[in-house]
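Below you'll find only one chain, the form predicted alone, shown as C-alpha cells.
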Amino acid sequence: MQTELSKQLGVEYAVFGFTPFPAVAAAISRAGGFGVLGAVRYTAPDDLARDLDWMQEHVDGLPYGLDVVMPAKKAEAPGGQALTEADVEAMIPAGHRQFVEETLAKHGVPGLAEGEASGWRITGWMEQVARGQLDVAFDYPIKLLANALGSPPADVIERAHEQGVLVAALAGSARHARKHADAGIDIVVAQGYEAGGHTGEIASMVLTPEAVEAVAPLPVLAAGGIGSGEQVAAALALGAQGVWLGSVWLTTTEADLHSSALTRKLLAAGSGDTVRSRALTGKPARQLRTEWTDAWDDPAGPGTLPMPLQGLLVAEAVSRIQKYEVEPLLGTPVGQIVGRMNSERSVQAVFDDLTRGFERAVERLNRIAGRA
C-alpha cells in the first residue's frame, strides 16, 4: 500500500486518517499511516497547542498533519470588518431559536447547569479562529495542512509552502478539483457522496478517476465509502495515490466519543442509516439519521440556516443531547461505511484488517490477470 505520495511523506501505508481525537491520530501514524488531527472543535489556541504537544510525545517521530475549516472568502460586516461571533449570533432569527427549544422540550432534554458552557461549539469555520489555529500549528512539525472547505486563502497556501508543509483540499467534483489545482494546492482529496461530513453529489467510484484525470499529475486521495483493504485497492486502481478515511476511526478503542450510547448506535447502524442533512452546520453533511435530522428536514419546520448560522444556533442543543445521551436525537457525522463498523477495535487492528484485505484484493486481481 505504498505510492509516490506515501513515500514522499515517509509513511508505510498510503492511508490518511482524519479524526478529531489526538489519540487516534497518533495511533494512525504509529500504525504506519498518516494521522490528521481535525482542528475545527478547538476554539482556544491553548487547547490546540496542548493536544499538539501530546501528539508530539506520542507519534514516535512519525509524520502527521492538521485539518482546518477555512473558507476561501471571509465573511465581513458592513465597513469591511471581520464578523465576530456576536455579529453572527445576532443574525439568528428568534423563530429558529424557538424551534430548537420546542424540539428539545418534546424529547425532555434537560438544560445545562447554570454557568456550564456548551462543549460542542464549532467556531473553527470563522476565518479569525482558523488563522489562530494555524498560528499554533505552524510552530509544530506538521507535514500536511488540509482544508475541508475548498482551497484555503492564497496567503495561507504560501505560508504553508514556505514552511515545507503540503496543502490538501477536499473536492466533491472534478471542477472543484481543478479550482484547487489552479489555487496551488498539492493534494486533492476527492470526497464522494458516501463520505461522512460535508459531501457533494457524486459517488466515489465516479469521482475518483474524474479527479485524477482533471488534476494530473497532482496526487489525489480517495475518500468516501472506504473501510476495507479491498476498497483501498479499488481506490488505488482508479488512480488515487492513497485513501482518506474518517468514519472508520469513530468506533476504535482510542476514540473518545464521551458517549457509550452513541457508540452503540454506530455499531448497530447499517449503511442505509445515514442522511445528508443541513441540520448540523447549514451545509449538506452526511450523518446518522435521527429524530433531530428529521425535525430539521421536515418541510413543516422553519428550515435550516446557512453556514455559519446553523452551527451556532444548534451548538448548545447538541451539547445537551450529547451530555444527557438522548438517544432519539443523538447522532454524529459518519459515512455510509458505518455498516461495516460492527465492533470496537484498536487502530492497529483496523490497519491489520486493511492490509490483509488489500493483499487479498491484489492476489485476486493477479489471478484474474493470469499472473499468479
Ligand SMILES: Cc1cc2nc3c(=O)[nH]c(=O)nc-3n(C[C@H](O)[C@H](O)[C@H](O)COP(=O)(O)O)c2cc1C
The other form holds:
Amino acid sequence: MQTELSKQLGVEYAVFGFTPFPAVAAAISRAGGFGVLGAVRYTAPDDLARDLDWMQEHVDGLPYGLDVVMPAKKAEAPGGQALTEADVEAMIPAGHRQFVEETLAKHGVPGLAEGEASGWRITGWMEQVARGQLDVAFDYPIKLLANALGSPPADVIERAHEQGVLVAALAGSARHARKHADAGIDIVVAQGYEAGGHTGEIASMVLTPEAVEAVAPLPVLAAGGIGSGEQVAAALALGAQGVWLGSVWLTTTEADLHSSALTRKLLAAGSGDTVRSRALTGKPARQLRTEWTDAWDDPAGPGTLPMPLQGLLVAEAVSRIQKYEVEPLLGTPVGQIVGRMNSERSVQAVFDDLTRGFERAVERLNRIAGRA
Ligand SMILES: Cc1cc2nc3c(=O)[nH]c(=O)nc-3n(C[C@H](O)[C@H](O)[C@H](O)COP(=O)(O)O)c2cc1C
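Can you swap the form predicted alone for the form predicted together with the named molecule?
Let us now look at the entire complex, which starts with that chain.
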C-alpha cells in the first residue's frame, strides 16, 4: 500500500487519518499511517500547544499533520474588517435563539450550571482563530498542513513551504481541486458526498478520477465512504495516491467522544442514518440524522443561519445535548461508512483490517486479470 506520496512522507501505508483526538492521531501514525489532528475546536492556543506536546511524546518520531478550517469565503463586518465573536453574536436574530430554546425544552434538555462554559464553542473557522492555531503549530515538526473549506491564504502556503510543510486542501469537485492547484498547494483531498463533515454533492466514485485528471501530476487523496481495505484498493485503482479517512476513527477505543450513548448510536447506525444538513455550522455537513437535524431541516422552522452564525447559535445547545446525553437529539458529524462501524476497535485493529482487505482485493483482481 505504498505510493509516491507515502514514500515522500516516510509512512508505511498511504492511509491518512483525520481526527479531532490527539490519541487517535498519534495511534494512526504509530500504526504506519499518517495522523492528522483537527485543530478547529482549539480556541485557546495553549490547549493546542499542550496536545501537540503530547503528540510529540507519543508518535515515536513518526510524521503527523494538522488540519485547520480557514474558509475561503470570509464573513466580514460592514467596514470590511474581520468579524469578532461579539459581532457574530449580535447578528443572530432573536427568533432563532427562541427556536433553539423551544426545541431543547420540547425534549426536556437541562441548562448548564451557573458559570459553566459551553464546551462545544467552535470558533476555529474564524480566520483570526485559525491563524492563532497556525502560530502554535509551526513551532512543531508537522509534515502536513491541511485546510477545509477552500485553499489557505497565499501567505500561509508560503510560510508552510518555507518550513518544508506540505499543504493539502479538501475539494468537493474537480473545479475546486483545480483552484487549489492554481493556488500552489501540494495535495488535493477529493472528498465525496458520502463523507462525514462538510461535503459537496459528488460521490467519491465519480469525484476521485475527475480530481486526479484535473490536477495531474499533483497527488490526490480519496476521501469519503472509505472504511475497508477493498475500498482503499478501489480508491487507489481510480488514481488516488492514498486515502483520507475521518469517520472510521470515531468508534476506535482511543477516541474520546465523552458519551457512551453517542458511541452506541454510532455502532447501531446504518449507512442510511446520516443526513447532509446545515444544522451544525450553516454549511452542508454530513452527520447522524437526529430530531435536532430534523427540526432545523423542517420547512416549518426558521431555517439555518449562514456560517459562522449557525455554529455560535447552536454551540451551547450542542454542549447541553452532549452533556445530558439526550439521545433523540444527540449526534455528530459522520459519513455513510457509519453502516460498517459496528464494533469498538483499536486504531491498530482498524489498520490490520484495512491491510488484510487490501490484500484480498489485490488477489481478487489479479485472479480476474489472469495473473494469479
Ligand atoms: C467528526 C468529524 C469531524 C470533521 N471535521 C473536519 C474538520 O474540522 N476539518 C476537515 O478538514 N475535515 C473534517 N472532517 C472531514 C474529514 O477530514 C474527512 O474528509 C472525512 O471524514 C472523510 O470521509 P469519511 O467520513 O467517509 O471517512 C470531519 C469528519 C468527521 C467525521
